[in-house]
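Take a look at this single chain, the form predicted on its own, given in structure tokens.
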Amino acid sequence: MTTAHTLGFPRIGAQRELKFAQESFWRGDITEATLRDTGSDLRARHWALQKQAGLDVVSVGDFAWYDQVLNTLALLGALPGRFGFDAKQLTLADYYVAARGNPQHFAMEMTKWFDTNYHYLVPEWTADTSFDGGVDWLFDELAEAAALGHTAKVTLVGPLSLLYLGKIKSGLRHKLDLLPKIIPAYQKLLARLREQDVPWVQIDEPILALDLDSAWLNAFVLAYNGLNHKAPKVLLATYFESVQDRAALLHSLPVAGVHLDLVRAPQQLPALLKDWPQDRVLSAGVIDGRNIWRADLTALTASLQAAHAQLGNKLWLAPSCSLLHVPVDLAAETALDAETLSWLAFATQKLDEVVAIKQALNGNGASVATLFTAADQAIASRRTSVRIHNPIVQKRLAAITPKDETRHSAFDSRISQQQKRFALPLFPTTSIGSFPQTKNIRQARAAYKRGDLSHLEYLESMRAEIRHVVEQQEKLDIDVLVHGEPERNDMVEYFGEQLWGYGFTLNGWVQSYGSRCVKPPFIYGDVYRPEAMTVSWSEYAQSLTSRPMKGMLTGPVTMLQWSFVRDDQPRSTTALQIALALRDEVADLEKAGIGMIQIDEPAFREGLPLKQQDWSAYLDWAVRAFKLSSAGIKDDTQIHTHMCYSEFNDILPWIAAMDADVITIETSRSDMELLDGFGEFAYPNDIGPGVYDIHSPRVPKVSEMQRLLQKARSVIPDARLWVNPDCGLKTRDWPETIAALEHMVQAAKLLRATVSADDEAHLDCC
């Protein structure tokens, strides 16, 4: 009989519940024990429903305090030793402090999951990194299982996509250098799931999907023939790219089954099965575990037909990959209508789809024939539901040339003419966008939202935030102002909300990082602007002061990374479909006298395949959909785009290709390190790298902002050189913003200062 199982499933729950009790916790609202009771409250519910799902076994080690590689640290006994935390008795205050950060001690690292928007806390290696034992929270999860009387898979992530993953920090010479502390370690923990009876153990190698040299797949035999050693059953797991060209090394290594993604890349599977050892099993991930599109269960199934003659009881159905990045259950969706909520499957209905495709395989389809009728029904309809296509857009995108990505004049040019209009300070000071998202914010769109605020009301609340935004920014003496978007419930659904072709849920909720969910519209039809989104409030800020004041968009890559994209068409034809809608935004914006425009692209590297040959596809339309939404103004308009939580360093002659006339980029948290790229490209135009980590509570010393500008001075010119912090302040509250942000402007005027003070003693000296 075929094997149904999932790779992972969401933690947060429906209704975001281990968000609300982390930030409990957090502010000493609730306790230790409280917040584990809910951890252990949303583990019973989740596994709950995979059983009643009819998965045959429950994923045990999923859960995470706030994310899957901090658990392994904390697992394994390797948080950072500049912690200082005892490893055997680590503390969830303890836990959240090499998240967070707090007064003594700076945050880890984060950045994305690959090419996901989950975040991820990077390990920090050195020569002393040990990895002696830590804490038993997976141990506890598998008795909590056990009593509830679940089968259960433990999942793990593997040492080597754990070492590499990870920086160095010093003492070593290579991320393998650690390779003989890290398996005994692994030994170890498989051991003691053995001895606990654990049949089998999902190990998460998603690096294999990568372009790896010798040294990395010459230790994955090195290591796997290691772990073999009294471990229980071993899936290796692979996921989010083709692992086609690993065939030889995956059938050689000594494990139990291995896991491939075909969704990502379904033409692996004849190569995999192509001498697939018989006593080996084979896990096909065949149903999406990054978007929300129902599946083509008659499809599926069809195609797996060849798979399972092969391999009988040997082969495994899944999802892609963990659905951590999926919402929940489709269940709670009450808002949307009959026909929209047909195409749609969240995490509880992809177990659903996943047990089917078992049955129908296993010869009971006549159990599950409603799902297929169903799923058939849904398929049919998108295919020609009559709000899919706009001929508009299409004859539109058809007219577009190479003139309208390009913008008048090289940047030479238009920052000489910027300078003149803006007269701007040296190194200008300005923030990302968003300011702190207060509790009456919230409750006043709420009250708007249900009728309870009428829009005149509404309108004059949200003045209201603005002005006072206007004002605490003109007390700091900040230099280049933003309104606070106090309108906006998130950077990507305020847009798809006025945009034709983008559907939105009421709780269709995805955890990025920690506690910090977002909720991302799909879109399922050709994206059109049927009128101004933001010009309103822009102009209305610009009309409170005299500086500048920036008008604030989300970039078309960005809009479509952090959205759940249709599937039939290419993500190139959407992301330009945005772009058009964004470019005439931006003319917009410009015609009501906003001369700076920030289109912001967090997501940018985030969209790059995982193979370095398909990056030139990527990117070149990348390029083309940013330049598209910001080239058609004048040279004295002036561009800025930001960042955050990536590494750019690989790209850089694409992202010097976007012209934009600044760039804001996340850096503080990697101690200004990714601008070393920065330096040695010779970007061209202006950088803002962030001074501060806005992801943390902790407000930093002036001095400490003083050393990182003077990093940032070592590779970029100071004519070219601006302050602000890594991202925006939505998540932040109004004390630690306003303490930050006058940190942030007294180091720019000390720097002034000193640069002021050289320069005189140059000419005297001259």
Ligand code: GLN
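Rigid core here is just the name for the largest C-alpha set that superposes within 1.5 Å across the two forms. Quantities reported herein were computed from a predicted structural model and do not represent experimental measurements. Numbering follows the first chain given and starts at 1. First, how it differs from the form predicted in complex with this ligand.
The Cα position of His743 differs by 2 Å or more between these two forms after fitting on the rigid core.
With the core held fixed, the Cα of Ser416 is displaced between these two forms by 2 Å or more. If you fit the rigid core between these two forms, you'll see the Cα of Arg383 move by less than 2 angstroms.
Next up, the form predicted in complex with this ligand, please; the one we just looked at was the form predicted on its own.
Chain only, nothing else included.
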């Protein structure tokens, strides 16, 4: 019999119960015991779902109080020593200090888990890091599952991925220097699990799908040979990319099974099957753990026949990765129409899909015939639905030529025309788009959505906000203004709601980090803009001032990256469709007299594939999409873009290829380190490196910003340097916003004064 399992299940709860309990605990409204009860209830519920669906084992160890990496550190006793916690007596309050910081300790750093939007806490490695054992939470959970009568498979973050994902803080030359310490820790852990009669442990090593050098690859041999004794059977889990080029290594490891992501990399199945060891389990990750579409059960079952014939009960079935990355249950979607609903599957439904394929492969197809029929119908409906396929969009996309993606003139000529038109001073000041999203704004939006505020009342209240933002900027003497984005709840949702082809859920929450959840829209059809989306707001804002007002749009890659996307066409096609919609918006803004248009691409770098060999294909279409959205305008219309919170230095040539006239970019956190890259590469167009961090209410001094600007001047010519904050100001309050912007404008003015004094001195002497 084939085994059905899951690599993990979302822990937040269908109604975000864990989030609300965490936040109550942080506020001091509930005790640790009550929070723990919520955790137990959620685990019990999720195991019951797995059992009801017909999985052969339930997943234990995928629960975390904040993050699975932090839980692993708590389990091993490897939380950063700087907190001074007693590893074995760690309380949840301690645990949350590590995650969130307190006045004495800054929080652990957080970063994205591979190419997902989930953030893990970054382990801090030092020469003193020890793995001498921590809390028993995992064993408590195991006991809970046993008491409920479940057969458990334990999941752990693997030792090598854990080391790799951490950061060296001090005293180590290489992360692998910790290998001799971490192997015995896992050995102990596995021995203990075996004593508890745990039959299988799933050890996640997602780094196997990355480009790894020989030191890391050799470490796998060393580590897994070391873990082979007195352990439960090990299922080594890989995901998010192919591990086909690691076939020899995988073969040599003494593990009882390997999990493969066959959604991201289906081609690896036939390749790896060729010399698959007879006694080794192959866990086929065939149900998409990263997306929300109902699976094509018939096609998947067919694609697994050969593997099933070869492996028999050594073939296991699972989602491609943990279901952490999809919403919990479609049953909570009461507002979607029946057709759209029939296309979707969330975590709970995905469990049924795994089991359905298992039944079909085992010859029990009759028992799951309804599921297969429903899946067949959904696939057929998606293939033909007029809500998905829009011939106008397709025809237009097919007719694109390179000319459509290129501005009329080169940057030098454009910028001099723009300079003539706008006559901006040296070091022009601007901001990134949003101004404080006050309670007032949020309440008005909510009331409008509920129907408690009429269209006219809502329009008037947003216009009042815009007037306020414009007045303030004029008073501050900022050169290039923004309207403040009061009408936007979210930079993707706002546009998605107005575009055809985008769908929204009521409860499609996915954990982003800690208690933070996001509700990404889903793109189901050809993207089409039925009418202008931002023009009336921008036009109104421009009517209030004689200074240039930037139109403000979210770019095609970010619109794609922060949504669930179609799996029936390449990402690149969807990106280009969005780009066409934005191109029309850009044209309409230009027609309405908006002379500067910013197209934000904060997620540009995030879309980068995990393997470097795939980078250039991605970057090529990502750049094309941006250019398609932005190139259809006159030379003297100025295109801005904005990026933040990513590593940019290794993709600078592509950022330059986007050919925005101005890029505003977050840099102050790294003390302008980023700029070294821009300087070395000689970034050709205008650039506004952020001169202050917008994440903190702290108001930086004028002198701090001056210092950063001087640093910027060492790599960027004066004529191309802009002055702006790191990112949008929506999370800030008004008083600190005004104070910080005042300092920013002063810094720019002081700099102008020094430069013109220098120029005069120069004239006098020569």
